[in-house]
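Next comes just one chain, in structure tokens: the form predicted on its own.
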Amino acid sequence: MVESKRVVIVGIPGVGKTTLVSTIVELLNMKQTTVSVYSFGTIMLEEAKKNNIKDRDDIRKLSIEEQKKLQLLAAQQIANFNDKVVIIDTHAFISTAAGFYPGLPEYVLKIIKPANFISVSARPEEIYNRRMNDTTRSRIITSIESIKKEMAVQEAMLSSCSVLSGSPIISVLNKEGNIKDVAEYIIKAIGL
């Protein structure tokens, strides 16, 4: 049996990561490549629901110890997925009351064994506008400056993940109207 290629894709809220991942999947399916997408946060939420957490935005309000437990459970589930390409849709960090908490600490990386990391960004103004227009989530009110800080933290966190796992990282700018080109670039970069 061929080992799965696990690709971690991160992006702060509002970069268009979900749309980009959907485009990548569509293009890979056209190439007859089996691919599945798993949202780390959604898997964590399914576990958290067992403890009466009803909303994924409430996970970041849990204690760090409770978040660690949920991360471990999610990582163990993801490690068992064996599709040819497994895309792990997640965040490089979580904003908590204690500060920025890593979304992919070393113990998670050891379990999921990622082959590639993709860091998705967009212009801060685009991110700001997307967040302000998103009524589906309980977002923290933000500013362009805080978005720039989040983008810097994401790059630092993901760079650390790359060093710890020995897996390559690419950063892509997801500009409006350029989604297919970005998706094709990612597919080529990860060797598919």
The other form holds:
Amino acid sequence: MVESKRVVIVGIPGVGKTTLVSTIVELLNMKQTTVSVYSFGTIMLEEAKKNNIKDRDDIRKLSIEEQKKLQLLAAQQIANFNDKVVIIDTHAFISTAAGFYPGLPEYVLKIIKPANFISVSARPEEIYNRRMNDTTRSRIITSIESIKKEMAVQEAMLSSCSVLSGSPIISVLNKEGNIKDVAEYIIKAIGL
Ligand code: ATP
Ligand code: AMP
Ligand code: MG
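Beyond the form predicted on its own, can we have the form predicted in complex with adenosine monophosphate (AMP)?
Every chain and every other molecule in the complex is listed next, the one we just looked at coming first.
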């Protein structure tokens, strides 16, 4: 059986990963190309619901031990998907009460075996406004300064992932109102 090509897309909360992934799917559908998209957080939430967690934004508030368990279960499920191309919408790290927790620790990378990483960034001011204006989520509203710090942590976490898995990073800037161009760029870069 041919292994799936797994593309892992990461970025700090509110940068626009989920919106970007939906745009990629829309554009690919127009070209009659299909791709499977999975949200790591949604898979974790399905497991967390068994323990009465109802909101995806409550997962990061669990103990590290519990988050680790859910993370492992999600990674194992993802490894079993055998679609040709799989895009995984996730995070390089999670801001928790115990500090920055890796979204892709070595044991997760070994299970998922990503072929490519896509690192999404945006101007800190835009991320701040996206968090403020998106009423569908309970994101942590911080300052522009702390968003800059999160972006630096993301770079550091993701470079370790790239080194450990031997897979390249495509870095994109999700500019305001420019989402289709960014999605097209990613489609080309991953050869879809
Ligand atoms: P999380 O990690 O919390 O799931 P996310 O990275 O998936 O966040 P989205 O939910 O996709 O972020 O986007 C956050 C908000 O920013 C949404 O309201 C979305 O409509 C908006 N947004 C995303 N990209 C752009 C863009 N290029 N221009 C304008 N608004 C955008
Ligand atoms: P999202 O909708 O992408 O923000 O995902 C919801 C929540 O799932 C995040 O806030 C995290 O608590 C959790 N999550 C997503 N991906 C990971 C991951 N790779 N490792 C640990 N937790 C994750
Ligand atoms: Mg999202």
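C-alpha atoms forming the largest set that superposes within 1.5 Å between two forms make up the rigid core. Residue numbers count along the first chain shown, from 1. Quantities reported herein were computed from a predicted structural model and do not represent experimental measurements.
After superposition on the rigid core, the Cα of Lys31 moves by 2 Å or more between these two forms.
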